[in-house]
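Take a look at this one chain, the form predicted alone, written out in C-alpha cells.
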Amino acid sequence: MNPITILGLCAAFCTSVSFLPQAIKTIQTKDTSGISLYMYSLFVFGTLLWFLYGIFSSNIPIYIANGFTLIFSLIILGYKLKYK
C-alpha cells in the first residue's frame, strides 16, 4: 500500500470516527434540537454523492470515510425526522 492511501485511510479513520460520539449521544438523548433538518439534510445528500465518487473511482479512502459518514449522519438525520 503505498504511502498516499495510508494518508488518506488515516483521515477517512478521523473523520469517520468523529461521528461516532454525536450519533451515540443522539441515540441516547433524542434530542436534537440543536441540529438544522435543512443543513443536516444537504450535508446527507452531500457524503453521498462523495461515497458514490468514491466507489465510481475506485478510491478507497474516500468511500470508505463516506461510507461511514452516511452511515452516522443517517442515524442522526432519522432522529432529527422521528424527535422533532
Second form
2 protein chains.
Amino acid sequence: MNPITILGLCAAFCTSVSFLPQAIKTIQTKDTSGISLYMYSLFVFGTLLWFLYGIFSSNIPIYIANGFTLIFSLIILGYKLKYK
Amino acid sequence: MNPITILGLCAAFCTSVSFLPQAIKTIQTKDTSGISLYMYSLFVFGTLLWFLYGIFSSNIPIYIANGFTLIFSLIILGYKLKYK
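Beyond the form predicted alone, can we have the form predicted together with another copy of the chain?
Zooming out: every chain and molecule, the one shown earlier first.
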C-alpha cells in the first residue's frame, strides 16, 4: 500500500469515526437544538454521493469512509427530525 | 470532464457547503450544547488529512472540498471551545 493511500485511510478513519461521538451524544442527550437541520440534510445526501463516487472510481478509502459516515449522520438526522 | 469527476464534484459541493449553515447557526445562536467537542476535534484533524490526500493524489474534488470544509469546521470548533 503506497503512502498516499495510507494518508487517505487515516483521513477516512478520522472523519468517519468523528461522527460516532456526535451520534452517541445526540442519542444520550436528545439535545439537537444547536444542530443544523440544513447541515445534516445536505450532508447525508452529499455523503451518499461520495459513497457512489468511491464505488465508481474504485477508491477504497472514500467508499468505506462514507459508508460509515452515512450511517452515523443518518442517526443524527433522524434524532434532529424527531426532537427538533 | 468525465461523469465520475462530476459526481465527485457534486458530492464535494454538498458535504462542504453543508457545514456552512451549521457554522452560521452556531455563530448566530452560540448554542453549542448539542455539538460534540470530540466530533469536531477529530473532524478538523481528519479534514486536514483529506486536504493533504487530495493534494498529493492530485484529486481536485477532494482538496477543494476539504479546504472549504476545514474553514467551516474550524469556526464551529472555535465556537464550541469558547461557548462550551
